[in-house]
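Just one chain is shown here, as structure tokens, and it is the form predicted on its own.
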Amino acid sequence: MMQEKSSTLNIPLEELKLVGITGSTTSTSEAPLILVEGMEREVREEDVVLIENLNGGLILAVCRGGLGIDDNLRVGSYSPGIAYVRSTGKSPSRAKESYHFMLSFIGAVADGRVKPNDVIVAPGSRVYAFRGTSHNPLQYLKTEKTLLAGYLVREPSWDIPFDAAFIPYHIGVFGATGSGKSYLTRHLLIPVLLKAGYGVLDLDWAGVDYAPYFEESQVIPISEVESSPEAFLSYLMDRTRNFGYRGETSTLSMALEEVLSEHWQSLVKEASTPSELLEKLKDLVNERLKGQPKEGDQKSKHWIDLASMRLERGLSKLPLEEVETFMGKVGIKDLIPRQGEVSVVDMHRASDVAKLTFFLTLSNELLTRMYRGEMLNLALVIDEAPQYCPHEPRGVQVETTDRIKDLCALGRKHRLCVVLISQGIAGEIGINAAIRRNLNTQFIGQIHPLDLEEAGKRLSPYGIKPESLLYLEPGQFYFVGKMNPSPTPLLISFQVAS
């Protein structure tokens, strides 16, 4: 029998409500719960309960997979109960009616802390509910580096503990349009990251989910950020389709690479307009091309003239507003925020290729710092992640996908947290599988039906039916992985700051 007051929980039992007992078959990680009559109207999925294990100890668990059974109403074959319903239109006796949950264990409570449970729960053990009391069972999940934010769904007073030690193990936020991804990021994730001592650099792909919600001094238009010659070269080759050449290298591409590496800074500094920059670039490249053939080499001269013609034709087709996004004066180093600060890059004015080539410049700077052994203390929040690292990368996306892999690999040891936000988890609507494996903490909200299989891989082992994710309310997310001190996912929500 449980004593009147637990020495490990310090909770008077009269303040807890007996809701049922464990049934058969039990284990060290889960057990069925048979509800006391009437409790089926009170106990809900995701409620946290306390098991008094008859084999010794106390265990915190979460209610999952609710089920109601009445042997009198089993369909598919004849029974007296079915006959009674058909003849009278009324329900038969409720003597064979029962209501069950499957309990997914959080852990055993000892000395005020939760640890993995290694004792089989005995069938017939009593189960008590915390809901409706003043006691928050999640307090026993706190660690030395715990930060509190958000709350358990239906329990706004129960703060969720976040283990800050695992922030550099990277984060994924997944949910269909309207599920509340940007709200979660703005109102829960970013505050947690700031409290943990990180600076936050947010790349706002469309310029509508983050930029309008921060101070003007915190928002930097992408057109004001300096670009690298490598990024501009990648943009040129992608936009002009390698100027009509097949293969990766050509006389023209080599000349362009040489000119940009030598003169990019002066081109940006001296040109006042995008058209002037392109004109100066064309003159420098043509000069470099003309110096290549030997005197009298008519064949070489023919190819040089052809390269010059393709250069002029390719540059003339470039949208000037896109070229302007590469002429910024704010240095990449100045873009990266200090600890406890937030910077948002508003990318809405740039083309997709320009956005991706900007990311190449930024990732080069971050990787260089990590190669030098610096601790970055930075969270890089990447909105619309499939644009950078899709299921099947093409063009510039091949480079950006590789850069994100590198950032994730080095980030763990250099306090860089990569946060990827995506409408889909896997496949055509999701992100690259190699990237996904690096996201050791995930927030999974209302999903697209195409993601049922992938969500099931993460949540089904804990008794969560992936179909239930189709019906989550906006702002509700399953908290899964390293930052969650609970081994079983928790369904959380958050307050939207006014």
Ligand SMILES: Nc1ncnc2c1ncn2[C@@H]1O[C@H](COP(=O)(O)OP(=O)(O)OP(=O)(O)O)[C@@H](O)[C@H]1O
The other form holds:
Amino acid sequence: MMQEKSSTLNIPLEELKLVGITGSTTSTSEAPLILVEGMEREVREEDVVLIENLNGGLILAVCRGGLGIDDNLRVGSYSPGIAYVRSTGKSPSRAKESYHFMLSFIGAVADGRVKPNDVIVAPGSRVYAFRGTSHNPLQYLKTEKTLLAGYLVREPSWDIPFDAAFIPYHIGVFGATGSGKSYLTRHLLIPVLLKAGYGVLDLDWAGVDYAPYFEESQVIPISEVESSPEAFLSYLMDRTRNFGYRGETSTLSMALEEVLSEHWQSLVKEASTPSELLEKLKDLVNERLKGQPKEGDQKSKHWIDLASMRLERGLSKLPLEEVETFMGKVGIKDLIPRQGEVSVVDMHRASDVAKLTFFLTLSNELLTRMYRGEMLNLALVIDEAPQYCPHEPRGVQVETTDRIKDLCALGRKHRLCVVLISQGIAGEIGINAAIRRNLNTQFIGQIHPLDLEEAGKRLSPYGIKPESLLYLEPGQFYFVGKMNPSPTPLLISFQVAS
Ligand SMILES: Nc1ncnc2c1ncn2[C@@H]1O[C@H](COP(=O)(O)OP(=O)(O)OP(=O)(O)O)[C@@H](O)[C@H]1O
Ligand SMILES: [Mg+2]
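Starting from the form predicted on its own, produce the coordinates for the form predicted together with this ligand.
Now the full complex is given, and it begins with the chain already shown.
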């Protein structure tokens, strides 16, 4: 019976090791595992095992929530066992000792494929381990659209399948500082995205996580990229705090907007230094302001002189090296990589506001293409995501957060994948809740204790204790969500290519 089953299903049960029996109470998605004596030293958390369901079928599952129990040593009240320990300093009989795991199901294996399991597992079913055999059960999770990368932490020879169909459903990478997020992105995610036929545009906030690791021809300093008049205007208004005006719009801001939209290109082309650019801009705006009052209107002349003075004062305070980052000549269009290629924007020289205004220009271009109906085949990798879309956006962040929301919403239909990388998941250290909901695949590494609750919401249903996330090593991540063909998260890692 067992022989026949194993040959049709292609699983060599005879090569696997019996490690235990399912206990009570079981369901269609989980079952307790009682370990055969001695197996507690071999079977570990996150091991993948096979259940030979007495109710029919074979089920792949992951071991979680290990427990060791001994009734003789139960604490909290008096027992003869406890009294024995106290008087002799030795442990009593081990007859009442047992070890358990909770098995979280990957699915039922049938015809070489994994399908959702809908049969209740019979208590008393045998459970086998794969470790130590040449058999890789993750192969049953493969479909036509899966790519292989990384490995299972408990079995480094098993590649992890990634379902490429769900790439444009967006990706989140979460973990405290030093948990390996940028490494995961460089060594695992970017190669998977390239293999799936996407171009990768990586925004390197500090210029240290990506730029130094790619060829010079793939890296573009932000100062060389062209800016839009809107981006420069947002920068000016933010940096000068609206030139001292309270309301959103003032005569000055309207004049600036008009001048920039008409003359921005020629200003950048003709000015050879940032101070020359500001000087020319000042003259043009002053001209525009002076053209406004009707003759003899003393009151408005006073306002114009004030605006002119505020303009002069505001512009003179701008750091010239920041203004220079807006004077690039490389077109935004030329920045966007072709399929299978990577471009990294090194943003380290620009101020935070300049980086965010650059992002507005870039997202405008991507959104315009999508409105036109283009398929982008592009992954936009945004490290330090809370800089762009924090819990409570302020200033330019209000716009960047909105733009990311739009990119996510349109991206699904136009093959744009947004990858957001953040130290925190939710709350003050995390990313905006409206955007988080769009990240259908997540990699969760060692987290900050403040994120225990949020991580728990995602992982506890599968028997993963959120506390265990505090102890993950750098480079270890739970792979959760749409791109994971297994419904239960898998603990994965990756090789760091030298
Ligand atoms: N798969 C891995 N194997 C071994 N070491 C790794 C692996 N992944 C990451 N590391 C180690 O972890 C360190 C931190 O990684 P990384 O810079 O990616 O962290 P991070 O999460 O991006 O941190 P930050 O939030 O500060 O940017 C690396 O310098 C590297 O030594
Ligand atoms: Mg990093």
